[in-house]
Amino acid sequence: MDKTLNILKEYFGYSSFRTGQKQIIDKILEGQDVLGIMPTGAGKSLCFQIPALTLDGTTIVISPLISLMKDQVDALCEMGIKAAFINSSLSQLEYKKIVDAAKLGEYKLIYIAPERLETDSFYELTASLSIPLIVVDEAHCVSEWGHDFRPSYTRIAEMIGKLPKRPVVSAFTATATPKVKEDIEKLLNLKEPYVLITGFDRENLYLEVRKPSEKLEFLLDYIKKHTDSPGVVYCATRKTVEMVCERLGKNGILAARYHAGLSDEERTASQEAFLNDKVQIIVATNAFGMGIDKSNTRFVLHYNMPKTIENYYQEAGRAGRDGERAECVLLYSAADVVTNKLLIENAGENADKSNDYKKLQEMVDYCNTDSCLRSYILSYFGEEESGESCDNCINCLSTIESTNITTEAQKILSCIRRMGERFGSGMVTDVLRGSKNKKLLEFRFNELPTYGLMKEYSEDTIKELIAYMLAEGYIAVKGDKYPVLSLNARSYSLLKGAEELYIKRHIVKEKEKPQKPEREVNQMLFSILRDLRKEIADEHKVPPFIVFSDATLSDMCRKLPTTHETMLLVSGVGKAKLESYGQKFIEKIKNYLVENNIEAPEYEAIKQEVRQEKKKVSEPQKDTRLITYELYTSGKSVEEICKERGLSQVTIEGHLIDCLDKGMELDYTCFVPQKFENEIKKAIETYGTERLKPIKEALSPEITYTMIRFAMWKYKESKSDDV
């Protein structure tokens, strides 16, 4: 058996790698630098921990937060792996003890804070170590375009340059725009790195934007419906954190607070209480969370809208790290926009405020679109939209009928144009409603034909329509602090009646959320095992999720292991944990089976189930694109391949486009009939290659997303040839 697979099973308790992990591990072991951009929960840590266990010497992991180091080191030690961290939380005596042990080669991994790169003592330590691998975790911190810039990260390349022998360097992050990716490669001085982007999609996360009239009532109601679920509530300001935490406490909800205005001791106490399941909720500003490895957080609720999509997705991604279903709910109000603009204005003279305002508008657009929320986020990070429903966001699950708002939209656009495209949504709304405010009358806007044209609509409704049109690209915005509405090509297309505009709002009902096609988890047994996990965690002085994740407990409930042999077939159970406390879980399961007159599954039956699970994930370890290519060139249609491989049409088409990129032979005309090629090309030149939806809406109805995707490939190919 492959040595890395052996380590995966023996220490971590998993029988197969997730997408991308094996490729990265192999490249590191081959001596190549690596940049891994993988979503939270995709298993980035294993990508460097397994090479660290395979290579001779001590791997150095540069990590930005004390909490992240402690969680990962605790988890490694629980598995019987020698690891330590060096940061400001250590006493002088503790630090000396770790350094002495490190010099003797006792640790396979040492986690350090980036600020340590500035100390002479760290360089003295590295000079005495054999270092085969340097790992830069949360690598986006190196870029000023990233959302958590840390100046000390810029010294990493200098530190590596001072080592007697340059080790392999690997960098990892969950969120990186193309600009941040470029900065990581350049500023860390990666040498011809193997770059793997597994995609930003977290399929287990349900996404929702709500606009409640009373946020606090919504929050209390939501938490009372999720009483057994740990969750994070993010707020924009310290004052809001204090208010929300106080109200939760008055309603009998165990909650802790976390923000930069508290002492280090109180922040640490709040964090530990949440990690150890002593409180259900932590209410926090964005000062909380980076590197928090609590795998069983079942929801992240944003009480206020964050400033950027990067911030939002990083924070929302702290839910469901165990791969189980989790919810990400954002409560939006116009006041959030005002708060964020104030934060931008007070950011200091050196901040790139123009870029900050642009990112804020993109966040506002996310909150106002009625298109797929997942597609919006993926498109932001450079992944093409599929044009299909994700079936796991509030917009895709909405059953409300679309309403034609073409007439209302034309009135709004006409008003913007007649006002000279020089004002924001507030003044445009006042004119449409027939307001008599002094400034409006001074400009004589009461003489415009659009004055009072929508007086039957409320102010909030008109502003919501404008926000929706901005989100969907039918209105452009100019300026930063005081944005001005203006028209673009799509505006004129709508004004001339060349297209119609529809909106879905006021959702009253949702479809059933999709369930995984697997045996149902017995909630009573899960609760019994969760209580046992808490007892063991308290005894070992570690957070419960370090003992076993929720996903592992769920798998125990499905497989019902009653022997050591069958327990090792549970995902997430390795030999070290089995020896430490596996028997206690076995006894609880046995008691439950006896009390409920349930027969334990046979070993072979469980093993067969594991084989089937491995089969599902083994195929991506091969060149999955080549498999698709071979099936297609053997005469099978895209639809037949989708059915055979259990993959979506978008994925299969993506494989074939990748094959075209690599110069493999494919008949392009099978995907794009010649009669449509010029029409699609003109639309691409008009709307660009960032999003598929505007192109689709501008084309003849019979032109499919498939045709657009392949035509877009040819268009990009021709442009690169021109260069």
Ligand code: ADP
The other form holds:
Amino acid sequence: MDKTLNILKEYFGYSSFRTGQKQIIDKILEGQDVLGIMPTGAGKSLCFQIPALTLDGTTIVISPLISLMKDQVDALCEMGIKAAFINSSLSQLEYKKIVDAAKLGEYKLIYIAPERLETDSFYELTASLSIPLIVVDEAHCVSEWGHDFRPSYTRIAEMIGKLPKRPVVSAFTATATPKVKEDIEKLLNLKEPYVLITGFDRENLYLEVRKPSEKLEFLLDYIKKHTDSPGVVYCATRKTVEMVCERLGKNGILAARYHAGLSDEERTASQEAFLNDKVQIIVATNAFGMGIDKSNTRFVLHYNMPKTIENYYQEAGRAGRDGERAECVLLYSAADVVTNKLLIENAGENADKSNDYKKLQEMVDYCNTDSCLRSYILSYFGEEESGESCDNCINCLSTIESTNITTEAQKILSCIRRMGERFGSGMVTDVLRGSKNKKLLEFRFNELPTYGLMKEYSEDTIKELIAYMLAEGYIAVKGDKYPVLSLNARSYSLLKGAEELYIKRHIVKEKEKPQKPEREVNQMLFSILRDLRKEIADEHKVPPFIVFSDATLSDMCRKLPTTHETMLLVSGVGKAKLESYGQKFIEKIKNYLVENNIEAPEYEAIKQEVRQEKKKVSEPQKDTRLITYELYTSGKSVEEICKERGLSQVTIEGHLIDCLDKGMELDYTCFVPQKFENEIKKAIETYGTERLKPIKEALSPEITYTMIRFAMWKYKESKSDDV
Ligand code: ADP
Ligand code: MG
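Moving from the form predicted on its own, what structure would you give for the form predicted together with adenosine-5'-diphosphate?
In what comes next, the whole complex appears, and the chain from above leads the way.
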């Protein structure tokens, strides 16, 4: 077999290359410079890591951020590849240790911060290394036209020039504007590079634009529907970050905040908490950026509209780097346009404002288009449109229903005018609905001709109409403390009947609703494996996605491997990971199969094995189940234990059931109220012990899965006594 393909399988656990990877690897190995421009998540790291493993000597990777370096080095080490990083986070002692080992040729890759290239100690080090390849990751940092310009990047070419022998130089970025590309080639002094630009499309990203009247409510509702999914919420300002983060917290959602107004320590702490799945959500300004490589980010929700499509796609693109389905949702409101316009207006004197306005307008157009959102972005970046619908954005998946709302809009405008253009949408809505609100009566708005004019409409509908008119520019807002609705030229043109207004609503076609990720079928096993991943990650002191990606866990749920051989067939399981924790995952899968009576090829054998093992552990070790047991018997509820241990309810209950199984003291009746016992038992007898769902559906709704699970244990227990 091809050597590079072998490495891909053995170390990374993948069976095939993605678009562009093989070409780039081959060119590097042939000794040619390379410039790879591929979108986020395309798999650029592998393009230089595989050559680094193949070539003799130590590859130097220049990377702009400490956190990026750490993640990549951690990931390599987990795969059994010798790598290290050199940056300002190291102590003198650590630094010396690494340099000594490097001089002995210990490492296949060394990641280094660009600032280090200017130091004497770096040259001292390079003198004793054999360097076949230099990699410049996030190469757009060299360009002032890019969004993350780093002055030290401009010194890289000079540094390479000083090396005793010029290595192959390769550069990687996701930014593809012609100016940046030109700068990279020129400023890094690439020699006749092989340039590979792959498409910008990220098929796994679902795109959606929403215009909710209450963003916060929408957000809370969205997160509730996506529990367990790590997500980023981007806000335009620090103030909004604070507000949103606080509200999430009050609603029991674990969230951390991130913006430039916080101390370095707090920012790092927030980032770490998010990376390690200690909090579900990070609420951030655009200061939270490049350092974030968390591959299992399942959604990026923009609470405010960014100022350009470039910014938007870059930020949204942080979702789904593992290739699994992820969502990018943008909440649009007219106020965001106003904020952005003010920002441009107040920017420096000589800034190119017309260009900024143009870009802002293109962003607004994205929010308002009825056609495919993906096509819009791709054609923005100069890619040809296929003309087909992508079937993975809201516009492709829904039909748009258009309703004439001219009359309603006129009523609203007239009410705003009669109230003196001094109130917000809440008060206007109250007047239109004929509310008896005290403040309203004080102002004697009940005497206005518009009072109660729309009493047959719900509060939500009127608010939605107002929000829509705001977004479309038919109502203006003023005031900084409280937004006050007022009229503008377009309002008058509507009032005069010179134009009509239509509201557009997305009606999601039922059968074509965005597909749930495949793992949904096996959500229970997935959450068991995810909990195990977290335990291992904590033990190894790395973020969970470095142990295994979501994509890998999903693949395990599909393939249900129960042997080392079959485990290696899972995408993302290489030799080193199999050796260090493959067995633990196999155990969980076997248990799951047995408990749910799912047929696997070696089913009988597994069953036997598990039975014996269960006997073996009759003497409780200080294992994870025992920790749960102790917490439970100390008086904590299952819910509290879940929170404290960061594990799911299924897992915690599983622990307790295991304890019952081992004959440990636990009050079974706490879990199954006596009055339901017989009913559940009958259902189990009817529907069998294979699946919980049919049983749940057959029973009264107040009977929970928890009760069924425990009753099932009791049932099996009584059966095994019979034998
Ligand atoms: P980029 O630097 O281009 O944004 P990464 O190198 O971080 O992307 O890779 C993104 C994800 O894709 C990682 O989880 C990586 O393991 C995975 N990946 C890369 N190449 C492959 C491949 N050939 N098959 C499956 N997954 C891959
Ligand atoms: Mg990368």
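Rigid core here is just the name for the largest C-alpha set that superposes within 1.5 Å across the two forms. Positions refer to the first chain, counted from 1. A quick note: this is a predicted structure, and the numbers were derived from the prediction, not measured.
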| item | value |
| --- | --- |
| C-alpha of D26 moved at least 2 Å between these two forms on rigid core | no |
| I400 C-alpha relocation of at least 2 Å between these two forms, rigid core basis | yes |
| Core-aligned C-alpha movement of E459 between these two forms, 2 Å or more | yes |
